[in-house]
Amino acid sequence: MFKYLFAKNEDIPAGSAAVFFGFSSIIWFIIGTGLGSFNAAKLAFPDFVTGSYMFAFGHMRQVHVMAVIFGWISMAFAMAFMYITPALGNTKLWSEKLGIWTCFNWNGGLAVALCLMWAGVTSGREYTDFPWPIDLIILFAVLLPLGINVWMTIVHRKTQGIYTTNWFFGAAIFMLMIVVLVGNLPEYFSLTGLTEAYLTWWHAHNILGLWITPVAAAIAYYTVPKITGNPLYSHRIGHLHFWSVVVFYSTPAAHHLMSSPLPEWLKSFASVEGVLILVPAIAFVSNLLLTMTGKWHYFVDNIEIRFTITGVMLAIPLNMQGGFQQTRAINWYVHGTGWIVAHAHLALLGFSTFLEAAAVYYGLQTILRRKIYSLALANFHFWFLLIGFATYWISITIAGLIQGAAKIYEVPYIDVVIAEHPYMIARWVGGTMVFTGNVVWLYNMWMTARAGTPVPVGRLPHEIAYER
């Protein structure tokens, strides 16, 4: 990376920024899930690593969360931007050099931010934990250059229209910049009380709703038609998905604060719009599954499609669960329980992660023109990720329902801890499986870059992946 930072743009090989973002995302995924496994071990085994505040669960949890969101997920998105956007515009990335500088700033800034958080320098607000100087660095040294590169690539496209994926890409970066700017207003202007709480959860909700969810879906709109050879079933449904995300997912987010003294109309409005997220969800899932018509053998034969369709299918319970957890009838029961944690991981570790993994697998092979080094290791990664995630999700859901019932029936807290202990162990086992699969993934992709079978010009990786 360093040798390209001061090179001329024309001297940088096409796709370099995407490759650096791709490998960076995998490394951050390993770091994030490694921290998650460590934290889960502390819940499963209370005497595990005690005596130091640096390794206390409350001290490390936000480091794990931010490493996954801004390291793994967002860098995988950036990789997809760097190679899918120009591919759909039949052009080159507007500036490889700007992309590489963005990757450099992103890795360095995130490392500094997480170290500061680990040392206790934090805003103390969930999902906006970074201190305000880091927020400004993210906004102006990472998101703005990323957006300029994507927007200018779309402007300089050589195709007549803009495909659904690029609609999502271009809009999501702009919306994320607004979310980061507005969501951190409490720290910029020392806002406190209910205003601070409201803006904090508005930010948290829209990081998922206007960044992670739409970009992950946009990736699927590219990978499924590209690999299967089927055209997208309906561009109109794709546009319905896009605009309904903008309208319904950008909710007031008051459903996170149902027991607070926010205006009742605001909480009701948030609940109704929360249920209406089923509109973009149904549009997305139906569009992708119908695109697979006649090509379902790819789900068995192709690792990228297996990841993608698994992620698409996980969007069904994700949005059903998310929509109805926001209603008053259910929210009062589940608020503050592990079921909310399970839902968050269904979004981040389930739905979005499987779609991003497919993009990284396919993108690195395509740019490097190398066939995957080991399909067996790729299958190992898929199954460890799926089984590990499912183990985590199911166990923490059960623990959350136990907590909800205990809250209603006023069960003594220590009895709740004892009842949920087996599920905390299962949570740790599942998370550790995910971490193990990611280590194998990094090795497989590194070996793909070094020793993967070259892909002939005019061929694509998935076209030769299963030739014998």
The other form holds:
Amino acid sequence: MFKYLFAKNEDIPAGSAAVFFGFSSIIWFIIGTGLGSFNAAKLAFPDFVTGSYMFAFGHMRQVHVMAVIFGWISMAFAMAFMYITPALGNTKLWSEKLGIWTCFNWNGGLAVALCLMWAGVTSGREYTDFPWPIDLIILFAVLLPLGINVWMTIVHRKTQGIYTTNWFFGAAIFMLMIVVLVGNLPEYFSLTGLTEAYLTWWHAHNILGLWITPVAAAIAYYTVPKITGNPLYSHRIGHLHFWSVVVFYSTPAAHHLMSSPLPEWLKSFASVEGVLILVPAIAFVSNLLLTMTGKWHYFVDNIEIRFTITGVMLAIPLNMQGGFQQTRAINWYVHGTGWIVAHAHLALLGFSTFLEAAAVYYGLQTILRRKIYSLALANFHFWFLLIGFATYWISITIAGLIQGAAKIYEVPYIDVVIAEHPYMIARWVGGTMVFTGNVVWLYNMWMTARAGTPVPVGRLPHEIAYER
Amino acid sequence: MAWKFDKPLYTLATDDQNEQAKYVWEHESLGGIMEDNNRLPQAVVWLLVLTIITAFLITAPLWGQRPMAAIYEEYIALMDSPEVAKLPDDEAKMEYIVNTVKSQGSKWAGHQDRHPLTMNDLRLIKDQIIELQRENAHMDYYTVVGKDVALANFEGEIGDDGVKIRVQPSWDLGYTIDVFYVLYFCIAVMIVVKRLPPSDWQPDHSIGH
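Given the form predicted alone above, what does the protein look like in the form predicted together with its partner chain?
Everything in the complex follows now, all chains and molecules, and the chain you saw is the first one.
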């Protein structure tokens, strides 16, 4: 990477920024899930690593969350931007050099920010844990250059139309910048109380709603038609999906604070909009599954499609949960329990991770022109990720329901701890499986780069997956 | 940017615009990706309609309402009566109380059905409810949570008596905003989609690919 930082843009091979982002994302995924596994071990075995302030759960937990969101997920997105955006415009990335600088700044900045947070330098506000100077650095040194590169690539496209994926890409970066700017207002201006709570959760909700969800979905809009060779089922449903994300995802935030003294009308408004999150979900899932018509064998044969369609199908329980758990009737029971933690992992480790993993698998093979080193290891990764995630999700959902019941019936806390102990162990086992799968993934992709079979000119990696 | 309004549910674009869009659609390769022009399947349309209706129904206060102290006032007034005292066990006592209140036609009948409780529960909340009655408190502003009678966490407008209303509204400004919001969204998406070539036309992908 360093040799390209000061090279001329023309001298940097096309796709370099995407490759650096791709490998960075996998490494951050390992770090993030490693921290997650460590934290889960602390919940399962309370005597595990005690006596050190630095390794207390309260210090470690948000480092895991931010490493996964801004390391793994967002860098996988950046990789997708760097190779999918130009591909859809039949052009090159506007500036490989800017992409590489963005990758450099991002990795360095995130490492510094996470170390500071680990040491206790934090705003203390969930999902905006970084202190405000770091938020501004993220905004101007990472998101703005990323946005400029994507927007300029779209502007300089060699097509008249703009494909659905690029609407989402271009809009999501803009929306994320607004979310980061507005969501951190309480820090810039020392806003407190309800205003702080509302803006904090507006930010947290929209990191998911206007960044992770639309970009992950946009990746699926690319991988499924590209790999199956089927046309996207409906351009029109793409419009419905895009605009319903913008309209219905941006508005709920009060639904995270249903028991707070916010105005009731605001909660009613947010709660209805919260259920309407199902509108983009239905549009997205139906469009992608109908695109698979006649090509369902790819779900078995092809690793990228298997990842993608698993992610698409996980969007169904994700949005059913998300839509209904925030209503007054259900929220009073599950609020503040492990149910919500399980839901967050369904969103980030289930739905979105599977879609991003597909993008990284496909992107690295396509750009490096190398067939995947080992399909067996890729399958191992898929199953460890899926079984590990499912174990985690199911166990914490059950633990959450136990906590909910205990909350209502005022069961002594220590009895709840004992009741949920087996589920905490299952959580650790599931999380550790995910971590193990990711270590194997990094090895597989590293070996793909070094020793993968070259893909002949005119062919695509997935076409020769089973050829020796 | 010309518009055509004679068949708004079919197309809002002129013939020229539709022909141009069809040409670009068929002759352009977006990184090797193709798109069809299918309409939303009818089953999915109904699913969306159902979702919108459900969004309003599921969030309606009826389903999320916790028991108010007010709904147990009649029970408490009866629980120490001689008729109840002479009954052999708690189960019979509770059954008598519920049936008597029901036969008298309580305005809280629906709430009482949804939030049944036992004689032991009643004993736990009795003194708290009597204390609130002495203070002339708004009994519907208090919710019963387990053994506690607590001020509800709803924060409404200030009432005529200067006390903040703490009753979950059956309809409020939020729902009104939602109705308009959904309506504007549907109109805007209809406009966007009807500016595309009509859905009875499908692109021929063999031309540009």
